[in-house]
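A single chain comes next, written as structure tokens; it is the form predicted alone.
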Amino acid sequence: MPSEPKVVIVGTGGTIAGRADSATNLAYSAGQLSVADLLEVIPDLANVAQISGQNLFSLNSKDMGPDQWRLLARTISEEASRKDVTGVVVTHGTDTLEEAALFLHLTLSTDKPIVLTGSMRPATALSPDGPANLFHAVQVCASANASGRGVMVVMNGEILSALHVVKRHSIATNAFTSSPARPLGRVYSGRTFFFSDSTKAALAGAFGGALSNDVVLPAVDIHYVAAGNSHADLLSRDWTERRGLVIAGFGCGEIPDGLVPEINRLADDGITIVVSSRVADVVVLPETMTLTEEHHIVASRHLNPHKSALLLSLALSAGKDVAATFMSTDADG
């Protein structure tokens, strides 16, 4: 590792680079900044690291998915292959940063770091907090404790694990947290702080076989449950397309019982069903929710649906056991 560190920024838009009418309008377009604007108000980062930037796309991040991840992760490859670069930076929009941050760690292979970052608040907001965000991941990536840990996410002075990152909140500058697992660790201009020695998260480049471009991830359906809901648009699908269904049940991963049969149906006629938790906080185990696991009914643990939906294509693309799969984003002894 080079005696400066060096770390390169892959922007692709997000609201970090986005531009409001004017500085108190909560609506703005994303994207609209290029990496070498964002750095021209932080000029202290060059106390920090050599930075060098590269711009790979501009969009809002609702607009991402596996696609642009594939080439996002293609991107940080070859720049974290590169002898001279201590690791690499990348700014996102927040309304997919949590899937971005659990693809890139479930498919790159580096024990450089990689820190994803974004914004709340557009650059042109009254008190922007995308500059402290970025310099504060430019400031983990540069620390010599950083290497080994999987993909981290650095939001408003967190340290979050790609495999725990979760955002709670659609315009506080605290969105983002970590569920179940604490946090990574903190950081201020100046000072680093991990509270644990360096341990790679589970599934950590478990699927790197995904960045290829031939291979397809199989489309997985996401149902909500919800109180006097009838399910008809999820019983009147046609399955001949999908191959998994995550559930968002009640609580600890409860769903009605009228639709337990459908359900266990559907499981039958081999669609991967994984049940996760409308509730922000996810916990569901086999023995919390209402379905039994068996082979194509898996509990989700501590993931989210919309990570669970993530996790379960990557799984049922690469052909792996998907029950064994979540078992071990756990370490549940």
The other form holds:
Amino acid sequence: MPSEPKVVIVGTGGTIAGRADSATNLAYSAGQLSVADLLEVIPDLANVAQISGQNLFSLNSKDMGPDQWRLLARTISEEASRKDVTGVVVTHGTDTLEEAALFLHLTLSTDKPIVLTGSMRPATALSPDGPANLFHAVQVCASANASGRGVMVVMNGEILSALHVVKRHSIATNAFTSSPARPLGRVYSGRTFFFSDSTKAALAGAFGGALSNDVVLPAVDIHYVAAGNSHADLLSRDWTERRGLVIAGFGCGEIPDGLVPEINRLADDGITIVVSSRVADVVVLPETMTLTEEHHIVASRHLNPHKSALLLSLALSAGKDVAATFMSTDADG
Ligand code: ASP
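Could you present the same protein in the form predicted together with aspartic acid (ASP), rather than the form predicted alone shown above?
Time for the whole complex; same chain goes first.
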């Protein structure tokens, strides 16, 4: 008989650990409860796996970034390297869950399941979504089919790849979706379904070197276009310390004609430009964008501006070919 799965839960805060003054108050404080508090309301989890937990942070994820991601990645790596551990679940705020999941996907190389989850409603809400999400995340992590798939996010009954997960709503419990690919699977209490064989999404573990404190991750700005915008902030910026820029362009990567010479000049000066889009489901291909894809100008393919900024920063710090890196996000395997 296979031994009982053992899942480690690493708490980082977020709304899943949030509390409000009343069950009907939209305002609340994130990151108030410990992993032990979260587990108290889901005693049935003991039937799914043997659980151990640790509280790494108690943060609203708006305040998380590369320093916290590195510490989180090292903590996960250490837990996952223990022979008796089946996988690791991370409870996380939803506001920067996309970036954290992508960072972990790009830097961790374990085959064990790493699953992030959170909630849209605080633990004190009339009908909190956190307990079910955490239950499902552990269930996915403990599933016999979960290994070798790269980092995953489980929200609202869906299993989403870190490469494709996007947050599309500020409040609704179905805020998270997968774009452009379909979810990897679905999870219902007691049942877990994966729709494909075990394959890791592209670039899994490709930037493991970024976990070293000596590696500097260059800051990458995002410039958001809007009709009638003067772009004065972009044009007046001091670029001496900067290496990359992501443009959240229109539609398929269009930008106003007036901006084209300035962006080409920045690219000529050695700033790497990635063109993404401000729309919800991004498709920016070399043939659809206003600029020409060439040295220092790259189409983001299906990555949104904030995920593009993270990937660009990692690619620049690792000295990788940026166009080839973004191109490879389109291919599985
Ligand atoms: N601001 C919260 C956070 O990201 C939102 C959430 O978790 O849903 O920590």
